[in-house]
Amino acid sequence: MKLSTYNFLTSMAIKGVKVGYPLKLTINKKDVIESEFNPVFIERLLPKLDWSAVYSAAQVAELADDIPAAQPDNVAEDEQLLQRLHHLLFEIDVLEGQLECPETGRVFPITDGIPNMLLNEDEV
């Protein structure tokens, strides 16, 4: 699972959950898969990202030194930061780990890079 995907996942479908975001991420195994850097794509993605979730993912991926805790006003003008965001969001691949609902504590496993967010009948 790419960390860009993590930024959009929510457990709001669970009965009684109001927000379900951001999920608590735990990484047990990750890989780095290099991909072509496209600064325009990163710039266009920025408005859709929740910066606190981006920073949280950076902390869990042990890259918090590369990403500022608060979103700078001039991110689009900082090519180094765009490259670090690209690395975090598109080159870090979570192979094993889990996502946890912040409201219920329900754990969703990540196996072979795929988060299993299927719910039981009694949860919907």
Contents of the next structure:
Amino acid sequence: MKLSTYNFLTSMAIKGVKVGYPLKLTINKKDVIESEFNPVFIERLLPKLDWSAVYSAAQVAELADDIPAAQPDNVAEDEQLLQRLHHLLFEIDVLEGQLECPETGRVFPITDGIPNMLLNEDEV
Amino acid sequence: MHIEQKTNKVKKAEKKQRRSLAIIKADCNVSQSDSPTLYLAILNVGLSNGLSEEALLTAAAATGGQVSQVLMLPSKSYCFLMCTTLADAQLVYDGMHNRATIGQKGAVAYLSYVLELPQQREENGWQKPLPGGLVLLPDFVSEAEEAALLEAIAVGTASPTDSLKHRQVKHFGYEFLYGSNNVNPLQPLEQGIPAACNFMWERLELPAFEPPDQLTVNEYEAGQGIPPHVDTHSAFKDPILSLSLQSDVVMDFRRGDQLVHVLLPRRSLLVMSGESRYDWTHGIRPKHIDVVATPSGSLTTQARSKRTSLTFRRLRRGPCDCQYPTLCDTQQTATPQEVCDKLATHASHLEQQNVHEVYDKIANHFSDTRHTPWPQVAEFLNSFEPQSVLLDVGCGNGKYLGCNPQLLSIGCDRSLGLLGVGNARGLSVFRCDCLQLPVRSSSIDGCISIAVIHHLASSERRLTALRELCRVLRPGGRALVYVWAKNQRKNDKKSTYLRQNTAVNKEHTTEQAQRQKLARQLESMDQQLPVPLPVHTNRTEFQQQDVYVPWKTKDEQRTTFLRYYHVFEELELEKLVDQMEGVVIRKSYYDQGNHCVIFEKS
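Following the display of the form predicted alone, present the structure of the form predicted together with the partner chain.
Now the complete complex, all chains and molecules, led by this one.
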């Protein structure tokens, strides 16, 4: 699972959960796959991402020093930050780990790179 | 020369009379009499060629002979008179035979004495009670109101006037689509039913009456008609109202071999509800002259003139729930209600066993058959701005995720087997059910859901899946949904799916034979199915909407798996989308055996 995908996932479908976001991420095993950096792509994508989850992903991936806690205003001019965001969002691949609902503690395992967000019938 | 011509003419007339007598003998077992009797047959004129009781009686009266009974038979070109005395009969015979110009275009009538009147009267459609639920309200509008209504419907161009094969039509509120015999509830016409019609609804005094929202105006010239039909059950509610203006006409109601004629007088309103709306067809024969009943109970004829009919209906916007399955499009093409209930009850079990587990088992083989993106899906994906976020719900092996590399494409599916294929290709995927997307609301620019929601076993679940697509879309975001169509032909052209049935197309076998063969195979399979449904024969037309579709593996075992499908009727997907608030349908189309809709979140 790439951390760009992580940015969109919630546990709000669980019965009784109000926000379910951001999910608590645990990384047990990861891979880094280099990919071509396109600053414009990252810059234009940012408005579609939730910065709090970008930052929490950075913390878990031990890149918190690279990524500010609050979204800076002039990201477009900060090519270095864009590069770091690219690395965080598209080059890190979580192979084993878990996502945890912040409200209920329900754990969604990540196995072989695929988060399993499937809920049981009695949970919805 | 003149004499010879005349002789020929006489010979011809005699031949005609002999032939008529033979027909009467065959039809009614009534024989000619050489000597005068009380009974006369008019050999060459009757109801079928436009003779009215009045015209006949007038002509007979002119001879001075007295008539005591007229017998006109429907659809016959002859009729009978009974006279009071033999002398009267002779007066009538002598006065009319070869003299009375009561035939078509002034042709003379030929008469003959017969031994009796036909004993067994053919039962005619006038002696029967009206179909259940049919109410005729004569003089429903006044002459002044009639004129005002005609003016109101003539104003403006509600829809382009269509000249059908047999009549002129015009629609208000919604266009009636003759191709599908349905309306598209999502495409109201600019001009609704003219307000000038509204005064009628109060006058109806029907309890819980909902005013109509669709009006079809038909203009019939004399001689034009409309074939027997039932108004599509799923298109319109009960009742259907038909207002006759400018001319009387006879409408025929049929159910099986039952036939009832109903005279619709000018300015009358016909209310079709219940049995008469759902279980009987109605039509108008294309004739210039109608046969009608006289107050005395016999029959006569009546010329038609130009008639305008106003058919008022109310859209149903959902499946039909009538008690009359025979002509019900919902119940004929759709699955019986008790099976639908069962499907809804066992939906998640059925989907688990006959969708998810099957896809996991066939994942690799299935993935091998799914590589080429469908052009119109690719076109949709390419319609987004660069850096848009795409969610493919039911992404399978992820064949659409790399389609437009300028998008951030994320896919989800139930099948781990298929997700594994996509993940191995470096695509972003996660596992979930399409009924609960674990995705932030209003975060996605574009959704696609290709061949997914037809695997859901109830319309509520199919709608829930659509609602989830809508929820995750940002305002202005668009979703493309493909579902398998029950109808695998468009404009008589077979879909790819049917075209791939080479054995049938090369006439090596037939669809029926393939169905029988499959039935025998299934007998030996002994599968435990959560809900008994017909098993579809691949590459043939769908027989029903809810079916199991077999998947045969290519390995040595040649195992057959049964996948559950709900194949969609025309407009069914649109109607489902229409049930969501805050959604606009941008495009709906048919693509190679699929019904497809693009909707936008507003």
